[in-house]
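Given as structure tokens, the chain that follows is alone and in the form predicted alone.
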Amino acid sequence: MFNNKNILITGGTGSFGKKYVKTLLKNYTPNKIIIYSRDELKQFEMQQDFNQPCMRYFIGDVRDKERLTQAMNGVDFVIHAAALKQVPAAEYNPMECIKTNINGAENVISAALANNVSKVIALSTDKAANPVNLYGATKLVSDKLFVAANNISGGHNTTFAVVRYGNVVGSRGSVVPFFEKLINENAAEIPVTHNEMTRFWINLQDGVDFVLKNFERMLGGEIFVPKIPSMRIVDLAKAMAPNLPIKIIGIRPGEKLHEIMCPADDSYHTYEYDDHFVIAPSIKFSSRSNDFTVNLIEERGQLVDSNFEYNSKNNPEFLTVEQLLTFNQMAEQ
């Protein structure tokens, strides 16, 4: 699907972008892979690892629609990964978060339509489901923008979809590198916000593979949610630092005790497939049916029960302390 195609990744110097590029180069022969981001140092560092002839590095911000439109010239597929993601930072800098996560999403949509991009997938987060913090709220708005974009594409052939998943093992700013830093500094204890806190858990490669597969699956307008395990934060601390005591420090501003990926309020238009869920649009599309029981690769799903909710607390699959240790080690490979 990606052979001889041009692919642009916004925020491409992050953990996801690097793994995505590595996977594309390993399995396909793309014509161009364009990394679009605003940090010249991170781009320079990434070029040391990825300097193949197909690689392109564009300095630009998703807040800049003109530059984004220029960068998408001739592009076939877009992965929108750029975002301000730190929950406490968003609480203290709300307008900056809005400019990047909401206005930036609008600019990605406009640039894609202006260039007749074939398919766009935007990365979302479990924090966008029933949000209680500004980061989650901005990503919910972003999700809504990308879903509705399928209804405003007019004569363009561009389709848009969203991928929503949970915490990524080892990604920048996540809890695993934070715990590792404390362990390496010989900390006397491991701080945990709440002893009952749970999170969805996915490794980076699985996240990348899920996005790649959804380019084949997407009809346009879906929110794809993978079936992934949950874990307890205290179990993660025990797995990583079995000999250190745990100190409960309280929930941070804007933080949830448990995360949701498929809210109960969306159950009447949520479909369950073998390895994922699809939240279909709540709005009606003018150009086609809202039936998402069969995707483009002939996989079949069915509507979930009313009031079904997929959250990290009621998830049927939980990782034990031993499984977390193995899971994290495999994620580093």
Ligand SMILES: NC(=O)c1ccc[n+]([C@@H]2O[C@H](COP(=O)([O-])OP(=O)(O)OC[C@H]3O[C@@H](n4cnc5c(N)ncnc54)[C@H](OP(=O)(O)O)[C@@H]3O)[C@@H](O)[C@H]2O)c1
The other form holds:
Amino acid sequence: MFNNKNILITGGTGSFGKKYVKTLLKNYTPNKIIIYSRDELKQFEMQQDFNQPCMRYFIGDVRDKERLTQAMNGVDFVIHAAALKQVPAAEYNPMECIKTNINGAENVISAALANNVSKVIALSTDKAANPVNLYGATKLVSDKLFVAANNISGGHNTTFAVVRYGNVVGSRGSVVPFFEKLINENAAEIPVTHNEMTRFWINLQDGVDFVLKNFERMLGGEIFVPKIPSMRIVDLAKAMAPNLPIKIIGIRPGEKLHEIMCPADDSYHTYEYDDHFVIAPSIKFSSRSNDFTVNLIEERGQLVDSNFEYNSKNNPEFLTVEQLLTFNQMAEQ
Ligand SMILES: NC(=O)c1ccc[n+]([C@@H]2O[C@H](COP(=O)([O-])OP(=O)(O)OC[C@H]3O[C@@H](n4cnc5c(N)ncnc54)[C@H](OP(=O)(O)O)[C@@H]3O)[C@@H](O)[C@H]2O)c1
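Next up, the form predicted in complex with this ligand in place of the form predicted alone?
Next comes the full complex, this chain leading.
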């Protein structure tokens, strides 16, 4: 699907972007892979590892529609990964988060339509489901923009979908590197916010593979949610630092005890497939398929029970302390 194609990744120098590029180069022969992000140093460093002839590096901000439109010239597929994603930073700097995550999403949509890009997938997060923090709220707005973009008529063939998943093991600024730092500094204890806190847990490669697959599946308008395991944060602490006592420090502003991927309120338009869920649009498209029971590769899904909710607490699949150890080690490979 990606052979001889031009692919643009906003936020391509981030954790997701680099793994995505690595996977694309391993399995396909794209014509061009365009990395679009702001910081020249991150791009310079990425060029040391990825300097294949198909690689292109564009300095640009998703807040800048003109630059995005220029960068998407001739592009077939876009993965929108650029975001501000630190929950506390978003609470303190709400307008910055809104400009990048919401205005940026709008610009990606306009630039893709202007260039007749074939397919766009935007990355989202479980924090966008029934959000309680600004980061999640901006991602929910972004999700809505991408879903509704499929309804923009006027001869455009671009389709847009969203991929929503949970915490990525070991990503920048997340709990695993935080615990690792404390362990390396010989901390006397491991701080955990709440004894019962659970999170969805995915490794980056699975996230990347899921996004790649969804380019084949998408009709346009879906929020794709992978079926992934949950874990208890206390179990993660036990797996990573078995000899250190755990100190409960209390839940932080903007945090939930458990995360949701498919809210109960969306159950009347959520479909269960073998290894994922599809939250179909609540709006009807005027010139697009509205049948989300079958996708482009002929997989079939079934409407979930009314009030079904896919959340990290009731998830049938939980990782044990031992499984977490193996899971985290695998994620580092
Ligand atoms: N990591 C997780 O646990 C997780 C979980 C669920 C969903 N997600 C979603 O997955 C996506 C990728 O996450 P990640 O972990 O790869 O993030 P990351 O490592 O922090 O990377 C973010 C990327 O976005 C770029 N960026 C930030 N602001 C930008 C702007 N205004 N214009 C252009 N580029 C910008 C950054 O580069 P510059 O700073 O150089 O611009 C960087 O390349 C995000 O949308 C995030 O919400 C992540």
